[in-house]
Amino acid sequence: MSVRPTSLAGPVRRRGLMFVLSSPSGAGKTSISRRLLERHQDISLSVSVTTRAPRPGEVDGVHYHFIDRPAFERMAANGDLLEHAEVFGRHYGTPRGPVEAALAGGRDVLFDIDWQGTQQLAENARDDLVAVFILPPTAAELERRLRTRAQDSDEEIARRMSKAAGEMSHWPEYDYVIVNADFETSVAQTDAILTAERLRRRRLIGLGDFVRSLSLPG
């Protein structure tokens, strides 16, 4: 994917990146995503489309774009989704237009998506992708967190727990893995990854010319 670089300092500029956080439901990716958005003004959240119903407190256009299945299928067929997947019988996808517009404007984009979506992003734009997988410290703690948030029925929690092992088996496909035993520590680790990836040499445009301009005679 072609993107316009972002200004850093002087003549050196940087391409935007796609920063992905994935985890089994309840392991903490959404909470960590929210904290990153609070701490960084220069990264925006990719708002997915979904066919599931809104949960209490969710706002259309902020947490998700809630659409029906025919509309979702039209977007997928027209190539308007960068990635899409079916999870627990509901469909999720990333609208192509807003993400490409953000990257073209030199801004980073944060993704709260699963391993299926991450695989598709890797196929489409691997050089711009930084993928982080969040693991729970124990299976018991994962179930406790699911129950604490009180958003799902016992049947739904059991289904999420049974699916978690399969989701976690995809950790080797990610660039980084964080065990979310302590939330603040996990946020700090995720923040450090984002900061380091923004400084990766291959993302810096004009660096060679800048260094040559620093060369002293003789």
Ligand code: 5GP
Given for the second form:
Amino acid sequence: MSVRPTSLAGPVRRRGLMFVLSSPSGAGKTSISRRLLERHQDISLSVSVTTRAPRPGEVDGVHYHFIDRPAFERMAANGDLLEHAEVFGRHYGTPRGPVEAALAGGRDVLFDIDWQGTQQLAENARDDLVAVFILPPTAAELERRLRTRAQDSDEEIARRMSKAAGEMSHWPEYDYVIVNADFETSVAQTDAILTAERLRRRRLIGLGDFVRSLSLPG
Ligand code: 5GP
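Starting from the form predicted alone above, please write out the structure of the form predicted together with this ligand.
Whole complex next, starting from this chain.
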């Protein structure tokens, strides 16, 4: 993927990165990503397409692009999805265009996607990917969070609980793992990962010239 660098202070610039947050439903990933976006206005959120129905309060084009199955299949067949996966019997995918445009403009992109999508991104652009997995502190707390969210039926909650163990087994494929016992702590930890990853030497462009300029006689 061709990436235009973001400006840092001085002549040193940086490649944009793909910042993935994954977790079982109810572990708090959506709240953490919302806070991250408030703090960092320069990050673009990747808005996925999905064939699932909107939950109360979800807005088309903001939380997801809600599309039907034939439209999803057309996008997948045309190569318009950077990755796609089936989760809980519904289809989800990342539209390619907005992500490539953001990265090409040197902007970081935040993804709220599952382990299947993360694997696909890793296959295509490992160097530009930072993958964070968020775990709940206990199974009981995970169920409590799913229930207090109260947007899904009992049947849907039971389905999501039974899937959570399988999803959580993918934690070793991630660069970082956060146990979300306290929301503010988890936000601070996520923020620290983003800050450190933005400073990774391999993402910096023009560093050699910059250091050489430091050695020139005044
Ligand atoms: P929910 O239906 O609760 O919004 O999302 C269910 C799961 O699908 C979550 O784990 C979420 O991260 C994942 N998901 C949402 N959008 C995408 C996507 O575009 N690609 C993939 N692979 N997973 C997604």
